[in-house]
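Heads up, the chain below is alone and in the form predicted alone; it's given as structure tokens.
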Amino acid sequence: MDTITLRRFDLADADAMMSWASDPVVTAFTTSEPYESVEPLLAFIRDTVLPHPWFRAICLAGDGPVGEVSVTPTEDRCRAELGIMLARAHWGKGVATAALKRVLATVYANLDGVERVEALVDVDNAAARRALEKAGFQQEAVLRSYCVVKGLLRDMVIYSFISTDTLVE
């Protein structure tokens, strides 16, 4: 597997981001709709991604961004919520797991006061659940009828990784 790096986005990454942000299969388990053109995506990058405290591009060695990962502190500053999306061409290759491991190895030093990173995942998103588990996240519970995604009431699984948990090699 190629080396995974995480870096901040810049506006020049919009075309790369379109490869996953415009894909209805990639965005199927998210609350956002796929982007249909680059202009609103540029606005999202400028207004949300760039000022975000921890929103990173997932990059492969010798390639540009192939996905995104964010860790967003909640109002309760000891917790942060993780989100990840990966271009479909890179599914099933260990890229998401490697990116998640890299997140866990660095995020606690970058976000002051965060002791817990948690992820909410649709019960039917088996690949995302598997990637989280391989990266060392612990499943805590199934939250029944937790939220509406694309007009459907969905059950979600909550995962967590605590700053004192052992990192997975």
The other form holds:
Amino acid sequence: MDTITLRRFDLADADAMMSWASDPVVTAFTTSEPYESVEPLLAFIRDTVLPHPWFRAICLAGDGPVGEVSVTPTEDRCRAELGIMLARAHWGKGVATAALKRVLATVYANLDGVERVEALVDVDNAAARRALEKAGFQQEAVLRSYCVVKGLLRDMVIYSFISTDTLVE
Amino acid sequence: MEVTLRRFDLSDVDAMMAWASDPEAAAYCRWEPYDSTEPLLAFIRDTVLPHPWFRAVCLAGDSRPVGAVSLAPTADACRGELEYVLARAHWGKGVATAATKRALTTVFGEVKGLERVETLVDVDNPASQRVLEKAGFRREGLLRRHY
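Shown: the form predicted alone; wanted: the form predicted together with its partner chain:
Below, the chain from earlier opens the complete complex, with every other chain and molecule after it.
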């Protein structure tokens, strides 16, 4: 398992980002539609990613980005929501788990007032659930008929890692 | 225990002060108790009247509200968040349970696309947890350090 690093995004990362942002398999469980061209993705980087309080590129051993991870504060300052996406070429190698562990080790120091990081995952997204569990998140509940994703009503599982939970090595 | 639900009116402000000014009724709510009717009138005018689903809880045969129940929209049309508050004089008589049951039988017909009504209750509020269980809500889990 190569070392992963997290760094801020740059507009120059748009082409690398297309590798996951345009992939319908990657976006299948999310409410995002895959990007069809780089212009709207550039706008997303400029308008959402760059000003975001905590949005990071997942990089392998000094290479370009292979995914993204974000922690977004909610209307209550103590609580923030995690989002993660990884290019399909890097699935099944522990990259997401490593990225999540790195996020949990750093985000509480970076985001003032945040006590809880939560993640909502489709009940059928086994790979994402495994990554969250291996990174130390605790499953709290299955939220039934929580939202509509791609036209279907879905159950979502809510996971959390609070500031006093023990980091997994 | 029979209750009816109806829309609020500005003229309900005095009845509303019975719970809106009471720190015990507000204890587990996300709003602060009101000190005077002027800001409460503004709340009725600016939040309650235009709200997609906000109802006064009245005891059968009595038009004066004893509490309120509301369904807040969320980021998804299929999901709404229920909140309720009741004047302390009417606690312990099944009013909240009746109001919540009546709300559940009504909102699915009145709110387009609604599939899920959820509510968050403080872990230290067992009275409210019992109300919701008796009204048919299912407890799904405990959210740690939620807010």
